[in-house]
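Take a look at this single chain, the form predicted alone, given in structure tokens.
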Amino acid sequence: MVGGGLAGVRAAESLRKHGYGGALVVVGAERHLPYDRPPLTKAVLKGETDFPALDADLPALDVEVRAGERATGLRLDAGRGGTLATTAGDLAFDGLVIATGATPIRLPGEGPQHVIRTLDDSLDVRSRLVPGARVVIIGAGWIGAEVATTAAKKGCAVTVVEAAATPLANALGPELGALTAPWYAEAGVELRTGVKVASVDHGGLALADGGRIPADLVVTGVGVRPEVAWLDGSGLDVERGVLADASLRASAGGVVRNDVVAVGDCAAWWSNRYGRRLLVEHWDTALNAPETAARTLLGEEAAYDVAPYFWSEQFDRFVQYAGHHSAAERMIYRGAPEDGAWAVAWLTGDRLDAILTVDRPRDLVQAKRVIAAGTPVDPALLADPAVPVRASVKS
């Protein structure tokens, strides 16, 4: 397992769980032992825990994790298996699950640029967010609110830049990120949109318009990329991310391999479902496709067909999406924005593609389960908040 991160972890639980009894050996770049991501931006930079500790047993498992080594190449034998390069020498191996997530993006500039993707990152942030700090935050993204929910929380200045006119432009769209924008000044937060970026400097940040924005602390949240540039010349098919195929495994000049899997932020995987490769940066990727890794490296037939899932808490609201929403052909609401906890479903036909809750979990969790099994709803029902999304399914 390359990758010390939950994907890597549970592509061992369940290499076990499937009856591998051989050496299970997990890299990983960070000093840390694995733990879990999305408390980083949550309990970690509230102060609420040091380390998130994943849910493994990993001695009972027989899993030898090698922590602080960086895998820097590969080379794949002809027929199965092959060696690992890494910092730390070479190992080899005859089934290799890649799970090296992914790398935030940086801004160009020479000053002192934050971001948050590991546990020293989240740590390194929170000891800076001080009362009368002025942070500075570039992107009103999930990370971005996130943090600045912390940060307000904990008497800093904070400002937020983003260069779409909404915030979750890209994610939901201008008309649904237009809504989440008086969370900002509820938590007495600036949000500026339409705002470029031209460099972080030392002192605050340069905008494309000549001005300037002063700041005691600048973190970055405008998106990550798979971490996969180590995979160079070893043969394998990237694009983006390292491209799979329905049963996550990885190809080598468009053949595939069946002693190669990928999964988690660096894997860009076919889905039956919505006919189209998706790469999915979020957690319950991590924690369910291993799976499905797991059992093809051991020659089941298997596939991963989940619709994705994702939730953000900030300022003080709990937003779930599940689904993948590109193609649908209409959106509508359930409940109004300004009543405080409401959904937005996406509709093919009668067909539910997606949804999107604000304090409404409860529909977000009747919605997954529609969403998968593919049964037609009425539209009509499935607008009335007062109806259960269960409700809904035509009969």
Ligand SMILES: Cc1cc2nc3c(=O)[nH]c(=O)nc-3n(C[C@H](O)[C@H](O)[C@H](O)COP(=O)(O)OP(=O)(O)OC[C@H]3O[C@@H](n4cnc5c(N)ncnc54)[C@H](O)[C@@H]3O)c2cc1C
Second form
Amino acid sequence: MVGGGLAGVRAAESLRKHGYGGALVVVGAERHLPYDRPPLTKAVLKGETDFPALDADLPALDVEVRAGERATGLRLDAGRGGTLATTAGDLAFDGLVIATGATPIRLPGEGPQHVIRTLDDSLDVRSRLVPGARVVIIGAGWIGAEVATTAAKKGCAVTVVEAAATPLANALGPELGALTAPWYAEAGVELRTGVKVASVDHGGLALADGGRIPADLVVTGVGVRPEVAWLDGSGLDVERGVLADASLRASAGGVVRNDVVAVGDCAAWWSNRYGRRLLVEHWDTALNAPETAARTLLGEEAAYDVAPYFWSEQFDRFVQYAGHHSAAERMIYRGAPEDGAWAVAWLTGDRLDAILTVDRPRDLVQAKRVIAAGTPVDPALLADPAVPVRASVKS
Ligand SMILES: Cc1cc2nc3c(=O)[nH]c(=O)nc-3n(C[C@H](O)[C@H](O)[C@H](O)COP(=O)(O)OP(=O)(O)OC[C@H]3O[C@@H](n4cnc5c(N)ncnc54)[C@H](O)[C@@H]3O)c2cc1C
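Okay, that's the form predicted alone, but what's the structure of the form predicted together with the named molecule?
Expanding to the full complex; the earlier chain stays at the top.
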């Protein structure tokens, strides 16, 4: 396993679960033992924990974890297996799981610019969230909103700068993104949309229109890129992520490798469900796809074909999303946003493609099942927040 995040650890666990008795090694660039990432902008930033441990007992599974060792290159043998080059030397393998995750995008500029991807990042930002600090967050996406929530609660003067016209415009579209804008104001956070940052300088931001925003702390949350540069020259097919088929097998020069799989934030895998490649940077995929990858490596027939799911905790709200809505024909509301708890469903005909819920976790659980099963729903019943989602299924 290259990468000691959730996907790498779950792959190791799954290989054992499915009967693999040989040596297992996790090569992880971070100096820490594997830990869980979503709490970095939640419990860790709030100060509730210093180490969000992953629920995995690797010593008991006889998995060797090499923390602080980075893979630097890969040589594939003609048939099966190859050699991983790492900062500690070469490591021969019979099977390889690529699970190197993603790296935050940084903006130009010489000034101190923080991101939150690792435990060290989170602890560093946390130490700077002191009352009165002028905190400027670039990007009103999932990460930006979560950091803003905690920074405001800690008494910082928080400004969120967003290039698009609304928060979450890329993820949810401007109509729904706009519904989250009042959450910032309620929390005492200044949201400045339509503002493009030119660079992060000492003392604050230089804006594209010539303006400046002073800051004691700048946190950039404008997205991530799959961490795949170490694969340059390996011959593996990589575009934005490692290209993988529905069984999560990687390929070299278009030829599928049965001994190399890719999972989690670094993998762009073929979804039979959606008939297109997906690159999903969410916890649920890193949790569940490795089981398919492990079975594939062990020679079983397996495909990962689950509707994506994620959640965010922002401004004291629990936001969840399941499915994929880019091709949906229409969107209907369940409940009114001004009432606090609401949901939006995307449909194609009478098929439920995706759902977004705000403080309606039960809707999410039920909708996830309906989406997975593909059973038709009655849109009128689905639009009624008093009717359980499962009761909108057509009999
Ligand atoms: C702050 C934060 C909050 C999040 N909150 C949510 C949330 O609320 N809901 C949700 O659904 N998702 C959330 N996510 C996303 C979720 O955490 C990720 O999708 C998940 O962690 C991906 O797991 P992974 O194992 O693929 O990658 P990662 O967790 O990134 O692990 C990859 C590991 O590989 C290591 N690595 C990289 N390159 C090399 C190399 N060359 N050699 C060796 N090791 C290497 C990295 O150091 C890293 O430790 C959040 C992510 C972050 C950063």
